[in-house]
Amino acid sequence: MSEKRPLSQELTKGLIKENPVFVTLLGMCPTLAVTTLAKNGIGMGLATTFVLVCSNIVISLLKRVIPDAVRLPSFIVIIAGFVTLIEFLMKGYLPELYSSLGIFLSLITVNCIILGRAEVFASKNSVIASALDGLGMGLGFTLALFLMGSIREIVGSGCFWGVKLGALANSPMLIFIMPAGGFFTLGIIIAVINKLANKKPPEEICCEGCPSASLCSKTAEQKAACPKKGEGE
């Protein structure tokens, strides 16, 4: 079983603790697919969004049916299901985004977000808690899709939300909304959110216990230099 959290921590952890695009680094096919514009990235995380609590809940009530041998294939069968359900609602309702977002729509079944979550949450969780893991994760996604939608639109076609923004759409960086634009911007807000998070790099290994310390290439004397465990704390 998961470590047990109180309810609103399920929802609030995959905004910025948790986020699964910033942090966790799941779901880089649409991120960086889909962000040319904001309107695409909410829409594809409202999508996501849908899909992950609805899943997360037909799961967590299965989690006890579905046996372990065919549980995967099983986990996305019923996404695939919801998949086809938002697909028809958006075709129907929302054409033009329909065709903006394209094949990475139907690329939700097999997005690892929502995969994840289902085996390493949903099937092992109550219904209400996977819910709120669900809409929590989602909206993390979405959050990180807008900022990067909102990042690229600005500064690569000088306008957000189809307005122009004076000076910016007279002279846009147009490679921000080229594949290596949408690299460049989440490389850029990741780093962002580590110096604000105040991540500091790994320690150096030390090599008292290392099991390749008769094969590693130091000398004696930086072996020696190396701090014993325990130093420092």
Second form
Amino acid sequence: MSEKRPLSQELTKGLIKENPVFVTLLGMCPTLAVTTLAKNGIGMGLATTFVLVCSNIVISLLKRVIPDAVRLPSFIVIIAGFVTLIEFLMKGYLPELYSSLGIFLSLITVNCIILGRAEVFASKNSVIASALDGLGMGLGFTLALFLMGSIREIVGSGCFWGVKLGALANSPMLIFIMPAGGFFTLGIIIAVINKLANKKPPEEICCEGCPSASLCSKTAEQKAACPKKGEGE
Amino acid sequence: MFKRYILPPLVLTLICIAVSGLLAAAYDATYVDETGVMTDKLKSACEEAAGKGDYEILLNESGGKKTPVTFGNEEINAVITDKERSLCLIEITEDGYSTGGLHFVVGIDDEGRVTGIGFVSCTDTPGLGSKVTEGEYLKKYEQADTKESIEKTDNVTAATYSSKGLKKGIAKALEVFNDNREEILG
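The structure above corresponds to the form predicted alone; please give the structure of the form predicted in complex with the partner chain next.
Below: every chain and molecule of the assembly, starting with the one above.
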């Protein structure tokens, strides 16, 4: 069983503290690929939230019925079912967004956030806690994609939500809407978040298990003083 | 024995059956057959390409089933006519930077000249490939009547794939119109 937390925390943890994109770096494919527009970010985020909430609820309900031997295939079938459902709905009611998201909509099935939450959380917790966890993680993912999409759309296209933004629209920095711009924007946002959260890298990297240890310029004394695995912090 | 060898595949099969059943019901509830239907978007693309008119999609009828006339071309979605003004509009989906990224209508008059182009949708890169949908650029193709005159038009800078896709689509529309003029305009 995972550590018990108040239900409100299950909902809010995914927004910032355990944000799936900026903190745990999951779901990178859609994050980098579809965030050329803020609208696409919101669309992909909400579609993923729907699948996360529904699959978490169903998996939590069936957790005692599904045998361990077929746990993962069962999770994938349930997740794929909800992804197909959201595809039908989007194709019918939001065809333009459906075309913009393209293959990445189907690829929600293999999004590590969804399978990760099913395996780590929903299969071990109550239905309400799982639904709130899915909602929180989904909203965190949507927030991250919206932020990425907004920055890339404003700087890269000089528009926001299709509205041209004065001088920016005349000379946009096109690299921001290219694939490289996705990595660049993501790196900047993560750096800002780490700075605000005052996160620091470990002071000393452990020598044990390092493939370059024999070539390392450290002296024997320095290597001996290096903390062993599991020590420190 | 039962728990180890029979129960797991049985549970997985039941889950698959339940999910498939739900999806079949959802498909029936959400599917809308738009074959031969003049949707709002298609109509507005036609009006962009050739102004307001009485547009009608040409349909083949075989075995009680209606399918749009495409003259055997995969890229062509439908052939639309305005009989009063002797106009033909060809709806095409072409590859731009993304596969099937350019979905547009080419208006052609009875003399085989392009009257205009209207976009139904474009999923190429916003700010780059999407520039081929801008009216100012599309005007350059008006009055084009041969493949050569289409090829002469400049590509949009940094949107070569989208420009080439658009040119290929316009040339295809002209070719189909010229080969089937009688059948289209009656």
